[in-house]
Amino acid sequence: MSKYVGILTAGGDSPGLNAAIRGVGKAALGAYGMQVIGFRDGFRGLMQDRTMRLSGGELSGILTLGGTILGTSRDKPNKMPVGSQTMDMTEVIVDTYNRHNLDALVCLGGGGTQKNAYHLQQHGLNVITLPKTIDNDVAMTDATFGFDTALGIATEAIDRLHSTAHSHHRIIVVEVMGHNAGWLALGAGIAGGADVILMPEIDYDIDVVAEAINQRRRRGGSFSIVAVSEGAYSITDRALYKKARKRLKKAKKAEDEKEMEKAAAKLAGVELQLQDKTLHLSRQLEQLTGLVSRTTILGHLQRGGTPSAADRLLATRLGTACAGLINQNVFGVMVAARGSDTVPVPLEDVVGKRKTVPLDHDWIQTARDIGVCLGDR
């Protein structure tokens, strides 16, 4: 009998999702004879049961659009806004997945989206997941669809902020997305030829990094390009967070209320206050070495435009993967990629991790081999 396959695409869009939702599909039409259905606005339109028939028409023409056509959204299973409160609708996914008669349910997303299908998982449904995220981050594959393409658009936007850094003889701090993970700031950075790289991975001295702008000078450079992680901090900075949160986690064990609404208070001054570290760290670079400093944000432009062709295939080569482990009932696990290979990983195993750079990868020692400050020495 003909399997039915429900899609959906959760958390941030990302480049690749349109390709990923098209190699599922026209392999599990194509292939296997199965029908595949799509859900609206991730986990949320599972609840709402909206739907959209995925059928060869709906998946022509939809390789090289960015975003997703299946709409996406942030909202998780079992907390869910619904009015004024957050519910667990936990449940009624479950009967909007009864109702289906759906064999398998596909979610495509970052960290977020593999807890909340193993959530489901463990709930009866049979899920399978595949790895979607600008950030690299998600644990047990070798890459994230959308990754690719969003190193593309930072390395050429620090390529052309050159222009403006060598002509006007100043320091421009570029602000590369990433969350807590420094692949994509590393990336751009070594790709694009910054000078000073800074990531979650490694805490930076500002006077390392004025240092070698200054350094950089006196041998004759005018200007110095600074790729910064959104997740960066100074060694002064995460010093600052973790006694905030240190002295949250004591008032909570001693269930001490008074202190702990102060410690509450206390963190989310400190978390508003590191919102504006890269302009904080533009203004310090420019009291510590002379020159002038300009910010640059790239912000949700990484996550924007036509996926690039490597993207495409990663996509295609897990979409395609995902129907045949589904026509083997093969469930509750993420299609990874390992080398050019695919290979089902069970999700407990990549719940709950995230994949940052290792201190002793090959792009950090190319990054230093080149000369290139990482703000810890």
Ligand code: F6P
Given for the second form:
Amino acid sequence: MSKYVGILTAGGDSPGLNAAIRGVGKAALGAYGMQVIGFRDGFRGLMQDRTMRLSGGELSGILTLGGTILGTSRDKPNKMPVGSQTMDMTEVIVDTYNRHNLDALVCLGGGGTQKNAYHLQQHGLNVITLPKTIDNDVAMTDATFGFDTALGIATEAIDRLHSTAHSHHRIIVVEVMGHNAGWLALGAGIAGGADVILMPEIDYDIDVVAEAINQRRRRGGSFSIVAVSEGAYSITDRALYKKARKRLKKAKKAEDEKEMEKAAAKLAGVELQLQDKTLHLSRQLEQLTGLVSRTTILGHLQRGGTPSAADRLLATRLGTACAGLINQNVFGVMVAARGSDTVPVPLEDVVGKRKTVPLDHDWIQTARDIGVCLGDR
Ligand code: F6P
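In place of the form predicted on its own, the structure of the form predicted in complex with the ligand is requested.
Full complex below, order starting with the chain above.
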């Protein structure tokens, strides 16, 4: 009996999603004779039963496309905004799954999607996931698709910023995506030849960064490139943020309504202030070095456009392996990349973990060895 497979993409989009949909779909249809249906806009589309046929033609010509033909959203099954409320729509999703007589649901996403898929698995669905995100921070896999493309884009940006920084003898601070992990900033910073790389894993001392730039100037380098993750914090900002969060937590524990209100307002103020932390860094560097500093925020540019060859290959490998696992009735797993292999990893081993850059990682040592300042002493 042929199997029925549903597929959705959730979380932020990532180059390689279409290659993965194509990989799962072609192998499922062609190699295993399954039937495949797409759900639009992540878990929201599954809740609303908004589908897209994936019966062959739709899978052609999408390998090189950025984004996702299915659309995506950050909605969670158990915390779905519905009107002005947030509701647990798990049962509605389970109904859709059953109505389509699905044998498996493939969820393509990052850390949040792994967690949401695991939640559905615990409600009886046969789920199987693939790891995507440009941040490369999904646990238990060597790589996520999307990262290589974003790495290329960020590296090219840093390359291009060199000539303008050089011509004007300026500092250019370039903000790279990565809220919690510094893979992109570190990788692109090394590959693009940044002089300073700041990342969430290493809180930086602004005086150390300024001194590195001043030293470089004394040696004749009239410009500097600072690659910074959006999630990098200075030591002082981190302390400020932690203190505000701790205050709110304490107030909640004490069930002190008045203090809770004050602490929440304080935290909101700190968060607002920290939204501009890269611009603030740039201004501080101007003051401390006397050089002019400009800021470039790469933002969603890093997620857009055609996937690199490496991401197409990875997404296709993971996608076809996924179809093979469904054929063998292996569920409740994420298909991970391990060296030249693909391996199923139980979702409970993935969920709740994040792959940040280990402080003893080879890339960190490499950066230090070539004299890159990482903001610490
Ligand atoms: O996909 C992960 C990521 O790229 C993060 O690096 C970034 O902070 C986030 O998505 C922003 O995404 P959005 O603007 O879509 O919420």
